[in-house]
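As a starting point, one isolated chain is supplied in structure tokens, in the form predicted on its own.
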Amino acid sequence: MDVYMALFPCDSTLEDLTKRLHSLAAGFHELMQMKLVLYRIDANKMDWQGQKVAEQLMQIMLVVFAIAAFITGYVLGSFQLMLYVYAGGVVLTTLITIPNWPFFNRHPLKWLDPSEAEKHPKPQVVMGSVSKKKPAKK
């Protein structure tokens, strides 16, 4: 309620709501331009064999920095220190795991162009009478 109160107050003109409609939708513009920019970045998906690279490369450094930190914070008696250092490894990891670098798309899946695609059909499945079963013994 306190949101809808702070956009439309009940003493607001009609000039002031129309104001703020326009800020409004001015901002989720903004919003849908980032979102189409993101999304032209996004454009060069990671393959097969670039998802399991990362998800590799993941759990390694999640492990080497989790044995790291507990060492430090062993060593130095600093249990604040042990969860910055794993924190610091877990933003690290983020920030080479998920984006999709170049390193992730070598592999790239070659797709069958749409005109081609109908010139091969799929095969049709045929349900017949072929029992594959053994005969029963007598």
Second form
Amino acid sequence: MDVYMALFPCDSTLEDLTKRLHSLAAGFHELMQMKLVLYRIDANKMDWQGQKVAEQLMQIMLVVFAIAAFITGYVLGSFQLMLYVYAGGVVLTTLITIPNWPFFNRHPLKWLDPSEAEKHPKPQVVMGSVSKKKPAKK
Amino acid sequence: MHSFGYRANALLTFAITILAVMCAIASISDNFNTPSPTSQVQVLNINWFRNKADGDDEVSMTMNISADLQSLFTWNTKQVFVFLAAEYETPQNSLNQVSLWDGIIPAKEHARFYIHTTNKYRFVDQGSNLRERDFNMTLHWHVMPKTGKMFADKIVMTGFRLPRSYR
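Hand over the structure of the form predicted together with the partner chain; the form predicted on its own is what we had up.
Now the full complex is given, and it begins with the chain already shown.
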């Protein structure tokens, strides 16, 4: 209670205080909405199908380059050459699989538009009766 | 795979694991190499042969050491460490090994050599058992790999004998 008294002026009524608390809560809610929007923007960089392709491509490319490097080094009798070929392969794989290339985003998820979300509000949960029922069910 | 950092971490870990596997296979491939080294040692001269003040015998000799160790080198060889040891038996010890000379061969081109030298390290006995002693000159080598297991082997050359009396 002391914290709230420090945040809000002493001459406020209880009604004022609850209003301020609600506006704070609304502010947090807005922040969460913002975070969701940001995540949706980030998720659009590489979709699920693209992620799977990226992982498989990375594994296959590394193994192929390792085999090619070993054979090259063994046949030509140079350990250093094997390491150079493999290092080149690792760099090439990095350039192809790590950045968010467009071909990893060919099946983007269709997120619900915010205006649509307002038309279909989340169902309101009745607090008192539901919370009393749950322990009994368990 | 949902973020840059996640993919970079997965790639780096997988790449290094595969590198470890490659090095292990490179080491295993060394087993398929069947080397055929040759070597010869001649003792040209016994420079001096004495009994030291503390009771131990010591001898100094000049020798020619020649060897062809080129077949020991593989693609996975970093260097070959080679040393010449005099080996003999005494009433005290069933085996004495005294290193007389050693060297490092960094590459295949230098693996065929002919050296004219006195012993690099002192040939001292534990006691005074060297008079008229028969001994073997054994050329040992250690093939040091770039990755993996080190192989060691030797060639024993018999028929050497120290003089009957001190000089």
